[in-house]
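Given next, in C-alpha cells, is a single chain: the form predicted alone.
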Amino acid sequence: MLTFLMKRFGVMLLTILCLTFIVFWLTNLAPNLERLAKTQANNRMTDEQVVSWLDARGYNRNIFIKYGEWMGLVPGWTNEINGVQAGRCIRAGETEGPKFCGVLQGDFGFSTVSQEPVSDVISRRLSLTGWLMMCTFLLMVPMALIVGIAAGMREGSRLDRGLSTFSITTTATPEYVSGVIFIAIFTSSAVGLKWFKGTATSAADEITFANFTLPVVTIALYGMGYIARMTRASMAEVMQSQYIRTARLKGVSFKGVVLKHALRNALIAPFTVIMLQFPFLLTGVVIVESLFNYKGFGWTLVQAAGNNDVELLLGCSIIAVIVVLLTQLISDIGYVFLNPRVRVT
C-alpha cells in the first residue's frame, strides 16, 4: 500500500505541473495579456504602449520563467515603475517584498479586479460552494441508493421499470433545464406555489429553507441518476449469485440475504462514481450557481474568465485540479478496502 501511494503521489504531482502550466500558459497567450493591459490600464492604449506596460510588469519574459516565479520556484520580478519599486512580490505601498512567492509559499497573487489576494477569494467562494456540496451530497447519495438498491432487488418488475426510468429522466434533464422549470413553478407568481426563492444570493449569509432548497434538489435530481443506475445494476448482478441463491436455499429471509450478504457486494462499483460526484459537485455546479446567483466556487470561475482575471482563474484552476485528483486516489484506496480481492503494488 504504501508503495502504491508513493507512485500516485508521484503521478499526482506531475499530473498537477502538467495540468496548471497548460492552464498558465493559455491564460497568458498574447490576446489575454493584451486586454489584461488595456483593462487595466486604459483602453485606448495603442499597441506601443501595451507592449511598455507588460515588459514593465514582467509579462513578456519567458513563459516557464513566469511559471517558476507563479510556482515560487523561481524569485520574483523587480523593477521600476514611474519611480517606484514594484515587483511580483512588493505589495502596493511597500518598497521590498520576500524573494519567493508563489504556490509553494501559500500565495497565489491578487485578484485584478477585487484587488484581494486570491487565496482569500478563494476559501470564501469555496467554503459557500462547500455547504451546497455537503447539502447536496446528503439529499443525492441516500435517494439514489436507496433508488437503486429498489429496482436492483426486483430485476424486470414494475418496481424496477418505474424506477429506472425516473433515473434515466433525472440524468437526461440537464440542470438548466430542470432549475428553470423549478423556478417556474415554485417561485412564479403565475402558478401561484411561492414557496422558495428563485435566487440563492441571499443564502450566502444566511440559508434556509426557502432560499436554498432549489439549488440542491436542482444538482442532487441531475446528479443521483448515474449512481442510481449503477447501483441497480450492481445489485440485480450480486443478486443473480450463487452464494445469493445458496443463502436462499438455506431458509435466509429475503431481507436477511440483502442486508447482510447482497448490499456490501453491490456498493462497491457505485463507491467510485459516488466518489467521482465530488470533483463534479466542485466545478459542475456552474450553471446553477449562475441561473440562482449563489457566488460560490463555480461561479468565480465564470467571473474570473469572463474578466480575464489571471490570478483568480490560476487559483481556481489549481484548486479544482488537487481535488478532482484526491478524490480519486480516495476512491483507489475506498476501493480496496471494500473488495479485498483487490490488491495494490
The other form holds:
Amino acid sequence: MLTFLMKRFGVMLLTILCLTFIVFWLTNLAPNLERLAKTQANNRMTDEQVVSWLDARGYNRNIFIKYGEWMGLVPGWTNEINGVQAGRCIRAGETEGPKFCGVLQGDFGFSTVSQEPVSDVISRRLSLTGWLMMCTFLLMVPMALIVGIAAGMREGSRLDRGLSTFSITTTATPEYVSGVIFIAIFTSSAVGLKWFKGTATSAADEITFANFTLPVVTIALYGMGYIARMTRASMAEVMQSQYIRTARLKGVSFKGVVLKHALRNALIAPFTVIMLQFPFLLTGVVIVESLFNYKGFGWTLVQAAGNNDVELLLGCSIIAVIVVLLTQLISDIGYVFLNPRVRVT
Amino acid sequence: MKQLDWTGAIGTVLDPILIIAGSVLLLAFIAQMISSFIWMPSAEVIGAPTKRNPTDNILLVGKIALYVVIGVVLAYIIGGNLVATESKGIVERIFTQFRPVWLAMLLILALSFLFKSKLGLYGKILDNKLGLIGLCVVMFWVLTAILATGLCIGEYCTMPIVQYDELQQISGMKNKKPGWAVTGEEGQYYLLGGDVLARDVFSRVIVGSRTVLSIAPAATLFAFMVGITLGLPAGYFTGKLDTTLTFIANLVLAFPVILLFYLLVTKDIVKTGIPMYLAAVLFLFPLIFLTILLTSKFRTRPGEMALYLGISLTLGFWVYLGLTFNYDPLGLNIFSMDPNTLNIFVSVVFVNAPTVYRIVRGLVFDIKTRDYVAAAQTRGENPWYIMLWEILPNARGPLIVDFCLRIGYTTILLGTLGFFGLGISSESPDWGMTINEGRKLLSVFLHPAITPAIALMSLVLGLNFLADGLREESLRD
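What would the structure be for the form predicted together with the partner chain, given that what you showed me was the form predicted alone?
Starting with the chain above, the whole complex follows.
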C-alpha cells in the first residue's frame, strides 16, 4: 500500500510540474507579454519601448529561469527601473526583499489587475466557490444515486426507461443552456414568475434560497445525469449477479435484496465517477459563475485570463490542477478500500 | 397585421388538443413511474399472465396521448405547409420554411425503411423507439445545415430555409418580438424576432447550425484517428510505450478544459503559430493510420499496396498541406481553413483525443485475450495486422456509440467556446456566441438567447438518444 501511495504521489508531483510549466509557457508567449506590457504601462508604446519595458522587468529571459524563479528555486531578478531598485521579490514602495520568492516559499506572486497578492485573491474566491461546490454536491450526489439505483434495479422496466431518458436529457443540456432557460423562466419579467434572482452576486455576502438555488441546480443537473447513468449501469450489473439470484431464491423480498444485498456493491463504481466529476464541475463552475455573476474561483479565472494577469492565472491553474489530481488520487485509494477484490500490491 | 400569433387558423383546432394531450402525456409519464413501484406492468411480469392493473391502464392512456401529440405535430407540419399564407401563424410559417428538410427527411426515412434488412446496424436503429427519435433529430439538423441557404444542382435550386442574410440588419427591428412584421416589406416577418443588432434570430440559428455541424463531426473524427492510432499499440504492446502515452494522456485530461481553451484559443496565439504546429502533428495521425492500415493488409501483395498507398497518400498529403499550412501545390485551395477555425478545431481535437485513446486502450486490453487474436498470433501475423484488421473491427460497437456521444460532447465544447467568445469572430452566428450575446438582455427579451439554446440542446439530445439506441441494438446480438 505504501509503495502504491508513494508511486501515485510521485506521478502526481511530476504531473503538477509538467502542467504548471505548460501553463507558464503559454502565458509567457511573446504576444501575451506584449499585451501585458501595453495594459500595464501604456497602450501606445512602440515595439522598442515594449521590449525595453519587458527587459527591465525580467520578462525577456530564458523560460526555464523564469519558471525556476516562479517555483522559488532560482533567486528572483533585481534591476534598477527609473532609478528605483526593483525586483521580482521587492514589493512596490520597498527597496529590499527576500532572495527567493516562489511557490515553494508560499508566495504565489502579485496580481497585476487587483493589486494584491495572488494568494489573498485566490483564498477569498476559493471559499466562495467552496460553498457553491458543497451545495451542488449535497444536491447532486443523493439525487443521482437515487435515480441511478431506481433505474438500475429493474433493467428495461418502465421506471428505468423514464429515468434513463431523464438522465440523458440532463447530460445533453450544458450549463449555459439550462442556466439561460432557468433564468428566462424563473427570473425574467417577460415570463413573470419571479421566483428566484437572476444573479448570485449577493450570495457572496449572504446565501439565500432566492439567489443561490438557480446556480446550484444548473451545475447539479448537468453533472447528475452522468453519475446517474454510471450508477444505473453498476446497479444493473450487480442485480444480474449470482448472489442476488441466490438471495431472491432464498425468499428475500425484492426490497430487501435491493437495500441489503445490491446497494452496497453497486455503489463502488459510482464513487470513482463522483470523484472524477470534479474536473467537469470546474468547467461548470466557470460557466455558472460567469452566467450568474458570482465572484468565485471560476469568475476569477475568466477575469485573469481575459486581462492576462499572468501570476493570478498561474495561481488559479495550479489550484485547479491540484484539485483534479487529488480527487483522482482519492478515487483510486477509495476504490481499493471499498472493493476488497482489488489488491494494489 | 403588425404581429403574427404563434399559431394561425389551424391552431384554433389543434392548440387545445395539443395542450390537453401534452399534459396528459406528462402526467402519465410521471404516474407510470410511480405506479410501477406498486404494480408491475403485466407485460414485464415473467410467467403466467396476470390481471390488468392500474399501471397497465396508465400506460395505455400515456400511449394514446403520445400518438395524439405525434399526430398533432404531424398535422402542424403538413397543414402548416398546405394552408394559405395569410392564415399562417409563426409555427406554420417556420414549418413552411423547413419544407425542403421535411421532403428530404421523408425520402431518406422511406428509403431506409424499405431497405431496412440490408442496412445492418443502421437498419436496426429504426426499430428502436429512442434511437429513431434521435436519428430524426440529428437528420433534421444535418439537412438543415446542408439546405440552409438553398442547394443548387445546375439551375435547379431548393428553397432556402433562411429568410434573411445572417448579418443583415433592418432598422426598427431591434429586439422585436417573434412574429413581428418587417418594416417596409409587405408580408414579411421576423419569425423568431430580432436580436440586439436588429438581425433575424431565426435565420441566424439556421446558419449557425453550419458552424457546429461542419466542425464537430470532423473534429471528432480526427480525435478518433489520433486516439485509435496511439491506443491500439499502447494496449497491444503495453510496457514502456503504454506508460509514456498514458502519462501524456493523463496530463491532458488533468488539465481543466476551460483553462486550456483560455490559454490556447485566443487571437494572439495564432500569431505564434502554435495551433499550426499542433495541427501539423495531430493531422499527421490520419495519414499514419491509413499507411499502417494499407501496408499491413497488402504486405504480401506489393503491387496492390503501391497502388492503393500511392493514391491515398497523394490525396492525403494534398488535404494535409491545405488544412495545416494553407498551402496547395496545385493552387486550387479547396482544402483550407482560416486560422481561427483551425485553432478551434485543433484545440477540440486535442481535448478529445486522450479520452478516445483511453477507451481504445481499454478495449484492446479486453479483446486481445480472445481466441481469434491468439489464432492470428499463431499464424504468425504481423502485430499491426492483428491490431487493425482483427482487434479494431471487433471493437467497432463501443467505438461507434462513443463517436455519437462525442460529437454531442464536442458540440457542447464548441458552444462553451462561443459562450466565452473565444476564437470565433464576434459576428458569427455560432450558437454559443448567440446565447452569450442574448443573455445580457435575458430578463426583458427571451427569444435571442432561448432559440439557439433550444437548438443546441435538441441536437445534443438527438445525438445522445441515437447513441443510446445504437448501444442497445449493438448489445442485442
